[in-house]
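Just one chain follows, in the form predicted alone, and it is written as structure tokens.
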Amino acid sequence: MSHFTVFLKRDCATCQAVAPVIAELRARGLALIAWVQDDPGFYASLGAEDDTSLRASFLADVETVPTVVRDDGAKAEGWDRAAWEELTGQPDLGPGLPPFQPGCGSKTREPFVHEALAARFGPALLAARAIPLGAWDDDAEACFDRGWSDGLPVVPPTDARILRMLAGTKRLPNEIVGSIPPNLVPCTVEKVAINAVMAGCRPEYMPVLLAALEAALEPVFTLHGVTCSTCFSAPVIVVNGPIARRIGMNSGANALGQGNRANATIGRALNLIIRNVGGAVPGGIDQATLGGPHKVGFCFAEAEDDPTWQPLAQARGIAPGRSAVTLFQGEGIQGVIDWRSRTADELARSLALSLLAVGHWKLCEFFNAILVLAPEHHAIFRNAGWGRGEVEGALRAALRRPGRDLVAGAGGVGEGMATARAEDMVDKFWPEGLLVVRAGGAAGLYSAICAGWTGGRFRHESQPVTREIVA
């Protein structure tokens, strides 16, 4: 004889409506247990079992109440007379009820509940070693004490939070993403999720973070050098495509600043992985002379609201409509103010004057850079009919200078290029070394420059990396 289990809760009108049906099934001799998620006493006449821990409901994978389950795993959800009659083999059930009445959501599916139940009652899905804390320990302080923080508080990575984060990707927790410099420690998707939790990410950020990490691990990104350098450098993440809008990234006002969760935490998570998995601890292997706030995290989305402008990812080979990250070896922001230039030629020359200062005025083909065009500056180019190609071409021309002004010793300054370049016309950046993106608020004739690091002088060994984002 088949056995049946029914799952109910008091706070469900359909559950209350089917209580007489459950009593009738028992009266007909069916072996049936009723589990109640919230108030077993309300169904005392059914001899209901207490499932306020939600263990039974979780193990039965209940999504809706009422749900009746046969011992072979077959289910009927909500009240559906035909389905209940077929499942139980009993005719003429609930004559006073409508043929169909939807149920309510199971308490196991309420926000944050399912992952907590999975951590408590589910199979062991996590491989990382758990750190036991005492009853009176403060979990946030424990993270500081173990060196897992970048100096700011982190979110303690509980099992439930890690499982919730892993739900943001289709990739398996034990998949190895790569070995993280400088210690070349293998990093699994689970470890990515742990650091994403600590950084404050949401699960839907995981595809962006994984793509950024994989871009950082490309040999040509030279993550070991970027991380361990005495320079200011750290990964800078630029996000393009539909995912930026879907996860609520900021490409508008204050896009390079604080206040947006996705921008702030994705960049932070990448740097926490480099620290906590790769071992890049400041003052240890990380030997930055000064560093900068960007070493906590630097991530933003490019504005893609103007069809006349080709987004950075497309300019770097990603198909239109696809999402991508571009990882740049960069530092903090140098502001560019020009309130007076009104023609495209004037503005290009003006922006070039500020770009000349990247690294040092006399060092050329030595650094890469990002130029972030704010809307009011971009409008001057757009109104002149200039797109990406025209802007980049004009900047390149304005940044070319006589080598005699740049060599070491010229102008009474010891820094500079080799004297052999004195008769050359020298470009400030390699042809692919200046990345132009659009971002920022609608008001203000301000743009910004993010300088690259000294490894950029090795043109073919150290370059920005663009990678498509996949689920």
Given for the second form:
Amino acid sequence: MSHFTVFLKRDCATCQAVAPVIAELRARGLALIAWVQDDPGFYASLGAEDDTSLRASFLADVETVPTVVRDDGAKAEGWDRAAWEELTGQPDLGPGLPPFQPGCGSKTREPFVHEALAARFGPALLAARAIPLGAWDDDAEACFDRGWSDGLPVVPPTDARILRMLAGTKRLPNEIVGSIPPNLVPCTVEKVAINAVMAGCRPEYMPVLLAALEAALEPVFTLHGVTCSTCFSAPVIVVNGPIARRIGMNSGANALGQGNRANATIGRALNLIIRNVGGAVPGGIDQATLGGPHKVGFCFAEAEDDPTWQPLAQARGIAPGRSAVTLFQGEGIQGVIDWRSRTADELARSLALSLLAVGHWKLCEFFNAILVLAPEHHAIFRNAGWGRGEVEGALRAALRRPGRDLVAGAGGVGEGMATARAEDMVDKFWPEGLLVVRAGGAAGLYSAICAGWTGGRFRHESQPVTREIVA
Amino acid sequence: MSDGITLRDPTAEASGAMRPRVAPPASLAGVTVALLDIGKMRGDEFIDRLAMLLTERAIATRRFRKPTNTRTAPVETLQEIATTCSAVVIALSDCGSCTSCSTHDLNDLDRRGIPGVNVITEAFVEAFAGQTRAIGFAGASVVVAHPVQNRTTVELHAMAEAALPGVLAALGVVAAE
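Moving on from the form predicted alone, please list the structure of the form predicted in complex with the partner chain.
Following is the full complex, with the preceding chain placed first.
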């Protein structure tokens, strides 16, 4: 003879309506257990069991209440007379009820509940070392104490939060993403998720974070050097494509600043991985002389709301309509203010003046850079009919100078190019070394420069990396 | 209160779950070692002798005293140590509350970049280990005999002499004697 299990809530009119049916099935001699998710006392007359821990409901993978489950796994959800009669083999059930009445959501399916239950009652999916805290320990302070923080508070990485984060990717927790410098330690998707939790990410950011990490780990990105260098450098992330809007990234007002969760936490998570898994502790293996606030995390989306402007990722080979990250070895920004240029030529020459200061005014073919055009500056180019190619071409021309002004010692300044370059016309950047991006609020005749690192002088050895984001 | 919370380690797990202590200075020459009296009775006599022994070795010391051993040190005291000294010896913990509080002080100073050592009695070795585990901090300790309160001053001075090699080792001084 079959056994049956029923899942109920007090807070569900359909559950209350089927209570007499359950009593009737018992009276007809069926073996039946009723689990109640919220108030077992309410169904005391059914001899209901207490499932306020939701353990039984979770293990039975209940989605709806009422649900009646036969011991062979067959089940009926909500009140459906025909289905209940077929399942139980009992005729004439619930004569006073309509033939069909939908049920309510199981408490196990409420926001945040499922992963909390998975952490308590589910299979052991996580492999990272468990660190139990004492009853009186402060979880936020515990994370500081263990050296897991960049100096700001982190979200304590509990199993429920980690499982929720892992739901943001189809990749398995034990999959190795790559080896993280400087200690070159293999990093699993689970460790990525733990650090994403701590950084404050939402699960839907995981595909962006994983793509950013993989881009950073491509050898030509030289993450090892970027991380350990005395230079200011850290990975800067530019996000392109539909995912930026899907996850609510900011490419508009204050795009390079604070206030947007995705912008702030994706960049932070990448740096926490480098710190916690890779071992790059500032002042330790991270030997940055000065560093900068961008080392907490620097991530933003390009504004793609002007169809005349080719997004960065497309310029770097990603198909239209696809999402991508571009990783750049950068530092904080230098703002460029030009309120007066009225023509595209004027503005290109003006922006070039500020770009010459990247790294050092006399050092050329030495640094890469990102130039972020805010919409009002970009509009001057657009209104002249200029697209990406024209802007980049005009900047390149304006960034070319006589070598005699740039060699070491010229102008009474010891820093500079090799004296052999004195007779050359010298470009400030490698032809591919200036990444022009469009972002920012509607108002403001500004642009911003994000300078690259000294490794950029090795043209083919240290380059920005663009990588498509896949789910 | 985070009753029963368990976290997952975000690191490579290449080392223990404990944060290592700050490395002691390369040399104690020219730096000042803070001697933090936790405020428990008789500890001052132990520290008197320890100060003398360090002075004999040309190591500059500066005395600090907590108002009570039953609480962590006032922030002002910790700030003063962190800004004027390069290492710290905390003494003398011979009870549960003083061991717990002094271990937190050791951790707090370590996070301020001041390496130190906690002098505890043999009865509180486990309490110290448990507290450092809970904080996740691989703090250093030197163990002296228990009990303390019924000793003569001469005996307390002898305890300081016995503790000296351990204290010096924890502060990075290679034994030369």
